[in-house]
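Next up is one chain by itself, shown in structure tokens, the form predicted on its own.
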Amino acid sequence: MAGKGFFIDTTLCTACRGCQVACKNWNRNGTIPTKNTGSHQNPPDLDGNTFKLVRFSEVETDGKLAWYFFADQCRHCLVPPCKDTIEGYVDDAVIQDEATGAVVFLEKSKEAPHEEVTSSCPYDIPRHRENGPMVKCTMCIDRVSNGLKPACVKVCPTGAMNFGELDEMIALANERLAKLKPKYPKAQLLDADQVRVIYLVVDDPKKYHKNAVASLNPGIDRKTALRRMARPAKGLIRTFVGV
């Protein structure tokens, strides 16, 4: 399959959360004031200023805690609902970029009504930066794009993260998920087919993160559909009046 892709490994993540302060350093991103709510997670959710976020999940399973890791982040699907969503309101808001094939947002995107674009993801990725578009993780496009890795897989210290040719990306997924299947049954890629960013856990994606897997279908709903088919009849009769 063509483009690029990142393989993140939960089972090789400690929460040293360097990808997340990578993303944000390279990204220019601002501080947010952060307090304490019971959890090493920090910030609480992601946000116009935080496009990826370590998400620290406690379980207790017979009487045992264990914490759960799980680098959050735009999944860039290979068929995006957020970009139909955004387009049923405004034209070339969103790029899926044919040579990697990242979904970003263009400033064009701040005319579409915010939740609604955050509720068509099915894994409620979208922000809106306040008196600014839409944003998420962009794949690092400006890096990768000159021969560089995202700034949060150049980061990682223990090799959770990985990026690469998705075809690449899938095989050496496939293959951890082999050697630990053994070991732990309940393993497996997460929404393999689907998207651009696969993580592998171990147990219940639940125990991970409550969107760790896609709560919705894919895919416009009727509404944004029947909006998408009017407007190219408007163009169509401007052409006509001479407007």
Second form
Amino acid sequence: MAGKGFFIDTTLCTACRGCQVACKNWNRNGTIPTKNTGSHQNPPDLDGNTFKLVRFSEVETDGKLAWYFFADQCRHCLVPPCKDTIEGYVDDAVIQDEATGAVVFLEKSKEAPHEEVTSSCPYDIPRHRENGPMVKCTMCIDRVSNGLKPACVKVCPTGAMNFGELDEMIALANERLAKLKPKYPKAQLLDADQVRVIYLVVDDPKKYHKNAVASLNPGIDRKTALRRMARPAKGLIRTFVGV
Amino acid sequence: MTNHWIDFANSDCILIMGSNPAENHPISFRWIMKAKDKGGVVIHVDPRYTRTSTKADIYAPLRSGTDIPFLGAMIKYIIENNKYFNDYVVNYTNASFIVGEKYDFKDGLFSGFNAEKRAYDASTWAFEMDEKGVPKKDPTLQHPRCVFQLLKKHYSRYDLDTVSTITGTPKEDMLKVFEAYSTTGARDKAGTILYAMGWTQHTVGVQNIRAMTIIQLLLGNMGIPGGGVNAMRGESNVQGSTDQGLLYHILPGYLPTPSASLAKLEDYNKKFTPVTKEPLSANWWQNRPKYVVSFLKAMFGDAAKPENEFGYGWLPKLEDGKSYSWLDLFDAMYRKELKGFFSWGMNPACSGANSNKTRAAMANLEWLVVVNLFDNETASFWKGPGMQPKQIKTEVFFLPCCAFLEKEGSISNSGRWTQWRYKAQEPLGQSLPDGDIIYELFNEIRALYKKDKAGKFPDPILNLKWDYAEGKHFNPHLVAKAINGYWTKDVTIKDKTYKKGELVSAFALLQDDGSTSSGNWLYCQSYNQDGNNMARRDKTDETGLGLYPKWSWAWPVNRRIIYNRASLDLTGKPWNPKRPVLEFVGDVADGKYTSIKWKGDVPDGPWYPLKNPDGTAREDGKLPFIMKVDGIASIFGPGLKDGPFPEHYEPIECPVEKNPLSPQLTNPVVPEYTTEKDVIKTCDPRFPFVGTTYRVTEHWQTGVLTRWLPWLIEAEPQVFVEMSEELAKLRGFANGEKVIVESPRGSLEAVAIVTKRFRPFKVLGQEVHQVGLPWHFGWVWPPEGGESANLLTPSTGDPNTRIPESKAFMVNVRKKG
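Switching conditions: you have the form predicted on its own, so give me the form predicted in complex with its partner chain.
Then the entire complex follows, led off by the chain already shown.
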């Protein structure tokens, strides 16, 4: 598979949140006023100014405690449903970069129905920026196209975040998986054949984050579902003919 | 650190205790994970399951303030299971030394205790000397008064059952740690300890580290790659500030600050220059007079002459027996004994233990100068909570300084690497580099002394060498060169002539006759005729062990692992040939070494090994621990105020009425402060829970910088108190609820984080709860951030260092309102 990819090894992540902050730094993203709600995870969720979020999850299995960290971000799907959804409503609002495979929302994406774009994502990633477009991780396409690594990868101290040619990332992921499997029988790569951002986890992925693996319409409510059924034919045709 | 950050990757077993590097030293985890990847075992012992624990192979909980029982039990385990490295212990430590008959340990007290003075007479801990004045030894380690047997006896009381009831650590967890760590006693294995403020901020702080040092010596882990005793410092340049004499008891280069009774340079040198009769000891501190005179030459330049003892009389002197630590200074300020105070790059209103005392103390000042980036709780103390601004007479000046990216200079990291940093951008507004502020300030002070002839004791002010500016601006290169040192006259040594004004190449050339200057002998070589060695950026690494000897510069003389000759056997060959940091490779003829040649790191002394390849002893070899008077490392250490062996004493505020190991509940020589703000409550039902303080990745110190950075305050917005689900249930707290945390000294509101990562401890049959909170916050900013956890902590500390006991104290948590 051509293009670029990430390999995120959660076994090396210490939740220092360097990636979360570096992402905001590079993208000049602002903040929201937060409160401590009894967790270290903050902001509480991805938002119009947060493209990358380290999720914290305390789980106890058979009396043994684990604290999992999941550096959540857009997976840059090989076939991105968000793109399909947006294009069902607006032209020139999203690109899938040929060289890298990065899925990038453009200004015009603000014209697409925001909730529907979000709910069409199997990982619940896209967010709407107040008075602005739909936003999410851009794969730091401005950095990458100038020979730099994405900001989150550059800053990661432990090697949890990796970036390169997708084939190389898949090879690296498989190598790490083989190494960890004897000690962690539940070790697995998440949706590795469908995305450009491959996570390695060593336990049930749901224990890391409810949307760690693709689920059908993760955030969809009844209203959105109904609206999707009635969406313009243009998008449906595109989907069916694979344009 | 004896070793350095990258060296963690060389370890077979990393014990993380008294620290939380994943959160507080995030980059260290790069090297820790590399060690783990190679099969190394990572152990975390901590009261709380932290981001560090998530990456550990073994996690063991321990109640705050009980590290010595845990480590004492490990010492007992190592000895009784024969896990120690015998050749190392016999040859490189004082295990074989015979202790004098006056030494004793009974009922929790060492011999020589004076209850009235609350101090020990350490002469009762002296070694027995032979007729030549060398300590008597028993290399079989069998003599009942040899250090090894005394050690064995001392820790025989620290059995698993007793220790487990003190620490609250399950016995099986303790055993797992002991088994894993003691495997590093093998000659081809290395174990390292990474500690931080979790060990130092106790009334037994120094002894916590001594206990681990004993373990490292028993296992032969000192001086080797992947080993050592490694303090991860609490600020990026704390190592540098300690090296340069920031603390009251030392001048730059670890030269003791003179006291009033040492009126003459001769008295000083006599007191602080150690003498040994051990022929194999290098006793490096015998060079102390050279370093002192070179320091005085750097201070006073041409005014420092032999006839005025090089200006020794101009150095400030301490009152004998008096300490001037942080706790003492604020105590004096509280008692109205200080008029003025410079708070430079710090925020004592939040960072000092017992902050209510600190804040009240500052109201007694006539003036206060705050040099910082942002407004903070110290600069604005007079309008803080509970203050009556109209009644406070303190005049406060705020000088804006620029941030680290806006100035050039060196920074010394925990691994002793001194790295030169360039200026990334010009300072904003009227802010200045600290160097400029100090430079101008002193020029003004000197001008005042010149003008007003009535100024008291003007000589040190008028004679100080103060030529560190280029034009109007302070120049850090000039200071760095002065720290390295110059030849002050033309001198010829062994056919080589050094010209006046040349930089001295390294400290072995420093002189005691005034012909050299050096602001800090340990840094002599950092900036010499080869240029600014701290600015080097060459990535070659011939050993493959991550020494990178041409990257920056490390003290002393660019040695990357100190005591590295202890990594070799007596013939100069590595104990572990697979991981050699150093090796003696001199020529051999007839089984004897005939030339000196070393390979690898800079050897800790250039001498021949102690033995020839044929096993015969050499008289020109030197023992490896060159900074120790006897040339070997101290398992039995007579240098501390609270005993030659670490002994368990409870924190000054503790949840138990008894110490099962002895009738002595707390450290008998702990410093006492007696103002009405120095309240201590032990076993008081109003304060039933153990409290501790810590930091998070997202903030730095009191947050003076980080609380103003939106991305960081978004990630950790408010002070919190972490507690177990059991405690939350007991008090009826919901997760995320704002609660009150209070100690006998103060209280604050904090958000309850109810978590499985804290568990109650089973201590002496009782359930003991512990809570913890960060000390990054303060009332100035942000509005909803909350207050400093140091409102709770006690103002007492370690008797040796006087570092406050902010890691173990008693609190209550209760519902608001």
